[in-house]
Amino acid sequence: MEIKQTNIGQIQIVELIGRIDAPNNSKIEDFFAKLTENLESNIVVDCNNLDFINSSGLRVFIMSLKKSKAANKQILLCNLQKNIKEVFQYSGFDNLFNINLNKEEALEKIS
């Protein structure tokens, strides 16, 4: 699992590369806990290179969403691969996140 972080103005762009699974759960959980601790900007999570996510990874996204809403900020996911979209659909999380955005749409929507 690799995590890349960049800024575009007041928007944090997080790119996830690889798999969110048991060996990587603590890394992703720690990263998002720190990112959302004193949230001052909106977040776009680019999942274009995310190959797998388990239930612990879904929990990280939900916790991040709750923290962002509490701070009156947004967290959007974009570029979900088909298998990742299916996990969100089967879990019902597609009702919480718009899972059909590409990066440009996410940036436009969050600006």
Second form
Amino acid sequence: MEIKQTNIGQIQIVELIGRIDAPNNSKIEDFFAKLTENLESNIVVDCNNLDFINSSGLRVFIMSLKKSKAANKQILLCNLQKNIKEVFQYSGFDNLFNINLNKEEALEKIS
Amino acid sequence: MRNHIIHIKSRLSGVGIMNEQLAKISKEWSISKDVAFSMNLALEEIVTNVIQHGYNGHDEYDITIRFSLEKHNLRIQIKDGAPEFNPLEIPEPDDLAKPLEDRNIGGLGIHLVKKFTDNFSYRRMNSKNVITLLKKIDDGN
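Same protein, different condition: the form predicted on its own was shown, now please give the form predicted in complex with the partner chain.
Then the entire complex follows, led off by the chain already shown.
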């Protein structure tokens, strides 16, 4: 699992590469806990190369969303693969996140 | 029918080995990406549940996993020696349609197992918990 972090203007881009599976869950959880602490910018999470997610990974996204809302900031996901979208849909997470955005659309929505 | 049996320890590195083995046999048995994804998700949720709740996080216990390629299905059987526990008795989450403020964090694992498999069963046999997951492989998947 690799996490790449860049900025476009005031927006933080987080690219997730690989699998959010049990061996990687604590790494992802720690990363997003730190990222959403004292949040001062909006975040776009690029999932183009995210191949797997489990329920613990979903938990990280819901916690991050709660923290970003509390800080009055946005967190958007983009480029979700078909299988990952299904996990979000079956969990009712498609009510919480727009799961159909590409990166350009996400950046446009946020800026 | 083809079988592949692995024994893992009740710890994260064991789950990593299990995931690698599933990826390897999926390739060898020409399992589609969708079926491999679904079964990996279901298997992870079951096994992490066994480790965290069945074995209470103790990392030295054994879990046996048998992968079987049948004519129409991929079948995975998970056997552990933890106290009797039927994951099918875990209540379904009732807040999936609720807004963010009312959503619980967690409780989704077993729900996802049901959604991503075609059959999910539990039985207690010879002081072991035996969970069987089944996914059809021949209906366009």
